[in-house]
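There is one chain below, alone, in structure tokens, taken in the form predicted alone.
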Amino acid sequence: MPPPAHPGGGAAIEVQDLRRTYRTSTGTFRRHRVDIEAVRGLSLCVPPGQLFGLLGPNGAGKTTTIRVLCTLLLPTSGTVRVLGHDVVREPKAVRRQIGYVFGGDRGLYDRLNAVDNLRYFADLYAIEPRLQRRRIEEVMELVGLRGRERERVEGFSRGMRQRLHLARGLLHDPPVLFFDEPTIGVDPVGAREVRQVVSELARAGKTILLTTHYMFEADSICQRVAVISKGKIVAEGTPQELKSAVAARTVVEVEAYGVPEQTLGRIRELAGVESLAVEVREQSQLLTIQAQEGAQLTARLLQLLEGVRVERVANREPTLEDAYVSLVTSG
């Protein structure tokens, strides 16, 4: 299926020096004003029918970026423009032409059964009464729920959710589709399977835009991805352009217990370490180290470890997931 055409041709969407600011208040006896950047001069350009991610962690303007597009929220300043149309001028013609999938639970009824909902909110959208039985039976069958439309949302898992969340987006058949961290909570069977109906929507023809943090999933489905830090973009490329910027690198991960504070500064400062990242778990500390390719660090860190449990040292080849460590740490 060719990508839809659109007034002007060109981007699917255009997002240009995007900026949004919250107004807020601080402070328990005498409040007083607070301006919150969320997105700070943003651009991208995503071409009809491709699936874009944008990457970066909690906080750094994805879902605000996501929600201007939508419509739902109003850009401070900027130009953002879907299939040509202005979300600020022209914002029914752009919820026409979207689907928006968020992750979590809300957005659904629980007393209704699957169908319920998807005839409620196909109402929503305008859909012709006798074309929507037809419609709410093939997003059934795409998002793979056929067979457990009579039954109550309440009794869904988080995976049935979120396939319901799909179908929900999709009865329209929009061209452009925005999808907010959408395996977020879930199992990995339902995230696996999320992101083959993502796939296939997106070999459809479907244009895609796509946030997340895990980068495994950006990797393994995404055509382009943008990196976004602190209402930033940071970086842009292919999976694979992005990992080449880290490729010159050596990734030393370290599995340990109770490293003091005192001592990842250290490690820190040890000749040709690029960065550190450092994830608790349960009862260890896993981290890993960036450095420039050819150094020699594991006796010095075993050195620096000294008197602290290390349960495993290894080195291994840089990841999409490396490379936005090093972007967000140093942008």
Given for the second form:
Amino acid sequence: MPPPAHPGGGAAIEVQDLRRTYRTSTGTFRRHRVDIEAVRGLSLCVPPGQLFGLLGPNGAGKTTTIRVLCTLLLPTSGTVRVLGHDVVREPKAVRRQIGYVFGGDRGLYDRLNAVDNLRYFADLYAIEPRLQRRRIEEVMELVGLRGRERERVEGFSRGMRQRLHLARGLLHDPPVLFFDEPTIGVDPVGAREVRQVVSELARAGKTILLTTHYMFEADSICQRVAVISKGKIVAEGTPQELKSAVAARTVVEVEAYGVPEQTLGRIRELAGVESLAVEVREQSQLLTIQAQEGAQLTARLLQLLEGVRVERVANREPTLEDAYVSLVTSG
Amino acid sequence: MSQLELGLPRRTHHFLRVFFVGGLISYRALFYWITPWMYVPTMLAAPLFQILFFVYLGRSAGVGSMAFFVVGNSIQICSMSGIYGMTMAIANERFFQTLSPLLASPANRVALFLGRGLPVLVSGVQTTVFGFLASALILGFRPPANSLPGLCLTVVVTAASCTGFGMALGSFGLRTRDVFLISNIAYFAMLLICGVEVPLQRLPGVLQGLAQVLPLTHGIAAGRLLAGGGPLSRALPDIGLELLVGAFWATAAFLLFLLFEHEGRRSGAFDRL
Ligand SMILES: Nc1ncnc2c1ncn2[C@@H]1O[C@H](COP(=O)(O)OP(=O)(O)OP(=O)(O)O)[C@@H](O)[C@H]1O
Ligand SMILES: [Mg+2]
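Would you mind generating the form predicted together with its partner chain now that we have the form predicted alone?
Up next: the whole complex, starting with the chain shown before.
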């Protein structure tokens, strides 16, 4: 697939040192201004035809970045270009070439049926009336909503709404697509189908930027991944490369009951320990400890955990999730 | 299929589609009172009771003529569609959180925005025509037959200017979630200020001045003149003024829309409930 020619050449999505600050105020009478730096100097570059994943915890700035790319938010500073068009100076040119799919169950006209929702956007995107019907059928088929076309969206389940979002974003067959958590609220089978659709779009030559919280999602479909934390990219590479950053590590999982805060602190300070993540389960805690390979941790750990009820201790290979956790918890 | 630039015929066609077809679809999507069991009580029954209320109030207080109240109220009730219809056409986008996909589309903003006015205008005319017909049936209101074409023109122009004004109020829906408060105040203030129930010259000077730039005022004046047997030529200046007021508000509305769209991109306030 030859890269489409466009002014500026090169990258399909180009973000240089993007910053975005929100100004909010608290208090009813005595207004107090607060500036929230959602994105703090983010740069990325997605070549045409690539499926690029943006991975990060809640509030990392993923949606903010995508909304800047979709011309819905102005950058506070930095340059952002899509197919060579600047999102600030040429928003209309950008809008014509992008599709925007966001997660969640809002954002549709509940009182209209699925087809009318799409018909409206077909007109907004200037799809020729004689092509509209066929195109709407195609995308409904693609997202698996055939047979539900004439039902009002207010009766749709969350997953169905999510599929309709997807259909709407694909309607005008844009060369660049932005997906903001496209599988949120979709059941596992449905999510797999959505991922399949996204992969196929990438194979068909679309440039795609996708955000997600799920490592395996990024791992399974993205060609390149950037991990974003607190408004900055903390790591970037192929899923393989990110994994190799933790490949020389070993992961110890300990399931225990009521580990005191003090002990957690001591574990962190053990020689060879790179990171410690604590996940609170119903009764127990799951400690995931990443350490340098050959650190011989288990004995020392059990020593520290004396007096604590330990359910299970296990060693395992690091996964992309471990790479991610280590990236977003350090610093 | 994605096209970089549309040729002129395609552009015109796109404009017309968004204006007419898009306007209608979005009306169905956003106008709450569109179902018959909402439309009949809200847009027909309640306005009829308003006409009757003021006619009988005037009668028992011995002020105004029946024609004064019938014409005033029948024309005024078209503002319900104009004001609330247009407010919903924009504010409810926020409610459904559809502003993001809408504003991320390259659609022509003039067509997108003004097209939403057409169904609202038609609905406004419908309410007023119903008001006049019901008054003829129930109250025996009979304007001279030769005044009917002029009255029709007046009604269409007034409904249009109310729609233009409603657009301006609706634009604030891009900025604030509480836009219906503004619309409520405007609606009832106009009942007082625009000479619907009280002759203009009885109002304080400030309000009389304000009335000149609000919709309804000139339309109602023209309507009363025509219903009283006056010739169309004498009503035309008022009809023209009403049209001018409407065009002014529609233009202001569009500029506000563009301003608030830009403002929203700056502040990031779209789709926050
Ligand atoms: N409209 C807004 N006004 C004020 N602050 C905002 C606004 N939108 C986002 N923020 C703040 O900006 C930061 C980044 O938010 P953003 O939605 O971009 O994160 P995210 O990575 O998409 O998170 P999530 O995974 O939870 O969707 C957060 O601290 C958030 O509170
Ligand atoms: Mg988000």
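Residue numbers count along the first chain shown, from 1. What we label the rigid core is the largest C-alpha set whose atoms superpose within 1.5 Å from one form to the other. Predicted, not measured: the structure shown is a model, and the values here were computed from it.
Positional change of Arg111 between the two forms reaches 2 Å or more at the C-alpha, relative to the superposed core.
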